[in-house]
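Presented as structure tokens, the chain that follows is alone, the form predicted on its own.
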Amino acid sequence: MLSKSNIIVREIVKISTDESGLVEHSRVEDVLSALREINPSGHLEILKSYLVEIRKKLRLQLVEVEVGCQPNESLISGLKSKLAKHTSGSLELKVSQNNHLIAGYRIRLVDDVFEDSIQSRLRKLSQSLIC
């Protein structure tokens, strides 16, 4: 059975997200100012739980992509369309250039990292020659 503070946290997390499920900064600010005004009993417990839940949601909605070349609009839109096919929720895409990859990509989603780059292939080749 959920406690009263857990029910409150669940509801204010819902309020903090937009229609697509992404956490919105302005909504989080509104929730926090409303909590300051209301000052409910157990407010410290509510704020701690709210922080934990918002951090979880933010972590799950961000996909970090590193590419070995300068990212362009066609690359970004192609990645977004491929991600949309394979995910159910809304995701925020952060694309950056990493010259150490030489060519290829590295995708980080929560704790999973997917990489196919010249750097990773050379590392695997080097390890296989050492053994």
The other form holds:
Amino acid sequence: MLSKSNIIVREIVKISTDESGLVEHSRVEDVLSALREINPSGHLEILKSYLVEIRKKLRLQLVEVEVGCQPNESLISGLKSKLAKHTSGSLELKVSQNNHLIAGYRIRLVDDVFEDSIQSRLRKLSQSLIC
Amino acid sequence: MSSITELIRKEIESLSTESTRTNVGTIITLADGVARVDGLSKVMYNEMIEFPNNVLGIALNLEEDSVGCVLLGDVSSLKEGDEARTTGKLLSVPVGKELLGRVVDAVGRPMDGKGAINAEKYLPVERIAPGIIPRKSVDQPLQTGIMAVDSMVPIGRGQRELIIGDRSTGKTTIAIDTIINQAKINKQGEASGDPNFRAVYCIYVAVGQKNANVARTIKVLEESGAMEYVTIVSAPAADNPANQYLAPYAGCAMGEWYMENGMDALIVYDDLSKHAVAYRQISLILKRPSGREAYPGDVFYLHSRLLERSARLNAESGNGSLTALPIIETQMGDVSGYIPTNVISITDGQIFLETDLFNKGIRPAVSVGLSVSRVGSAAQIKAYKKVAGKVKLELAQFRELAAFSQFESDLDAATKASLDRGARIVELFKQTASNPISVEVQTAIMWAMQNNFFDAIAVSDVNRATQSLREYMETQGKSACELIYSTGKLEEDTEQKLRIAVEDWKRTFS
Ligand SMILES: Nc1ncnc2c1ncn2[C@@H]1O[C@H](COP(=O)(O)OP(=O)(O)OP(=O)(O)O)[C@@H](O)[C@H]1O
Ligand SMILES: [Mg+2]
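Next block, the form predicted in complex with the partner chain, ref. the form predicted on its own:
The next block holds the full complex; its first chain is the one shown before.
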């Protein structure tokens, strides 16, 4: 059984995405202003679950790349062209620096993480010494 | 120091340069030792999940959009939004003889301050019970050293015998006495140098008990010198419900190791009522639909999959066994409660302890009518079978007649004889705690009873006489007992020896 607010959330999430299921910035803004205008009962709860759902959707279209060094232009463009070659271009790329890695990389795609960094090696090493 | 450097160097060299793939998620809610995690789409049921600060969890609820994990360890360091990652491993505990004499928690970490446990092997806590093919029917005795139990509800190796009764009726005492008796038999057997002797190793799982009670149990075991054959798995009441839920499975894995390696082991679950309550608590927090008494629908499976893992294996599978003594606490003697009926139907019999008997001073307070062992005399040595065969019937008759005879003034001779015999058996069976009697001495005492040696003794003196006879048989009458111990039978010459010894004792007793 879905509660009424759950049904509303499901519907507004559907409205926020285009035909191929991608979240669109303008659509989300439309939904938010409409919600503000109507002000349905349980407004806050609906907003909260809406946020969770949209975040989930957004994560599906994002590839997060963290590197241990300062990411430069050539690295980013190289990654972008690689990504475009393998996907239809629906994925967004976000490159950032993560000093905790020390060196190496960490790529997150939805809930899979591919990693090879000094941090992950140290973690593995410490685990093998404890066990 | 240099060895550590060497170790680290070796580890670094063996590290591959390949990237690792893990499946991650984030904590969305965190309450009462349960984390709800978003993500983890590739998690397995019962997989260990790693949280920050070395906190571990187990994936118990796999739902469409989230995963419910019970957390083991210090939850206070976690917060919403923290990352959780899969490990690809099922929860495992250390197993083996390194654990003997130790007190460990639900995941096998030492709790007794006696240093690390250098176990070589680990086994997953959740395992599939042996099937039909490798099993064998129960035919070797597991002596508890308690006369009332060994004679009327004999327990065999590989059997599952429930100990059930109200609070404070001596349930734990029966289990602990059984463990003490195993240690005694083990020492005797090892000293005899018999190559066919099979020791019984014990595991005591304390679930949801007060720390003081667990400490008392450990003290009793240490004082009686039994600790060297015992592993204690403790998940006290103050521990989180996840640990209480896990402890019996962890203990069972430790017991299975003995069984699978051709040895015999005994495991006590003290108690499964509290285990069910811990599981109910977890299930309610995980928002599983609840049924009767608010227990989740699979509470039967909770205990059946645990108790099915106790078995007697056949010769091809190494002849090992795991005997289980689960304990259940009833409310006001009601055995028709949800959890009691479940466990009664799973086990191969029960020892029912009555509050009334206990308060009257008949301890151990074993109820004759409601206690049963579905293995029966297959699990008794021949000599003992011969002297104890009738006793349950005699005592049951006595209970029935005693209720009737209260209204009768003049009784016929047969009834009176039955009553006399019954009253004496009741006295004979009274036995103090931590005081197990070896099977050969029990045989001698029962033989004396069956051969009317107690008839001339006043009922109020029978208990004293029993103790005196026991002392006599353990000292002067030793040779007869040794014959019973070595042959396991009660043949004519043994019986003759026994008669001489008992007659001798009778003359000295006053
Ligand atoms: N055979 C016995 N002779 C004398 N005292 C006994 C005997 N058995 C048990 N007792 C005493 O009765 C008390 C309760 O025993 P025990 O702790 O074994 O009961 P229990 O049923 O396990 O209780 P709980 O419900 O608290 O777990 C203890 O103080 C114990 O010493
Ligand atoms: Mg107890």
